[in-house]
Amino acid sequence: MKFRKIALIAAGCAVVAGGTLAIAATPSDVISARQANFKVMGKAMKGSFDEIKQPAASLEVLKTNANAIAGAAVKVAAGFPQGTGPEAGVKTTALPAIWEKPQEFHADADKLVKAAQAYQLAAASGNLDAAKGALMQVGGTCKGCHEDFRSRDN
């Protein structure tokens, strides 16, 4: 009976490990997913900034965009594993500094997550001024990271 339990556990581990290997992504796949995530964030940022310029900004639009930004922000730090920089041979604006200064990059990514979550909460609160202020904070964190970790060529 004990042998059977061990065999079942081992088989389960093999299935999990095999499944993980089967879904292992190539550097190109990782870069494509990363870029798609940033496009989601960029579209939501543009939508948010466009909305706050309206005479009667819609909190619903801001909430939708804040949710998209917060959802994308949590994926940023994990989107840059070793081997997915310019050396991968795929067009990317990611600078080598991301991998040379990982603690600084991850600290900036954490700031983005916190700012995005604050925007999400402010938009959900129904306070338009708070949402606008929080959106500006998100924009500032984006800018700070871009200055250090993104190529200015694009």
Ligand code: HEC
Given for the second form:
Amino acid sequence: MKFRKIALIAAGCAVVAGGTLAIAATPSDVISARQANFKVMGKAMKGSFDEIKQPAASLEVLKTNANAIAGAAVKVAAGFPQGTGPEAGVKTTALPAIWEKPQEFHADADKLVKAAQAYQLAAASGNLDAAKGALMQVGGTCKGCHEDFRSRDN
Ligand code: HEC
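Same protein, the form predicted together with ligand HEC this time rather than the form predicted alone?
Next comes the full complex, this chain leading.
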């Protein structure tokens, strides 16, 4: 009985939180959220590269970073709804090309997701060389998208 009451309260909170998010997601909120998501990936890439420089690189550390990248990668594509480009008047390095060439942009986001998942698998497989190779592939997908869809000057 007591458990049921707690579950109901928790469900109620989830509805309220979800509703608030939907209403209050201003362009500025969306931009901050996607930048925070990219920072997670940036940190995990740095963590990965720092680790492979170690004489005895830990696959566990690579796996943790790969999981963080893969978890963030699936959120990238949805972070760019219409109206969240430079016209939003918020500091962003997202280029208008994202909304002019949405198919290319989404294809780049898909490449990242696939590369991140391959990195996860390689790190979990226990083969350090495979994990390093997969990490390089991930880095290539970051760079590929940034070249076309992110301005260099902040
Ligand atoms: C599909 C395209 C795409 C891919 C793939 C991509 N990025 Fe980005 N990234 C962007 C765009 C666009 C921005 C600019 C976001 C903004 O300022 O609103 C950005 C911004 C960033 C930022 C700066 C965030 C901030 O604080 O302003 C970092 C760090 C970053 N990306 C890291 C990465 C890493 C690491 C990867 C690969 C693991 C990656 N990105 C893959 C498009 C991409």
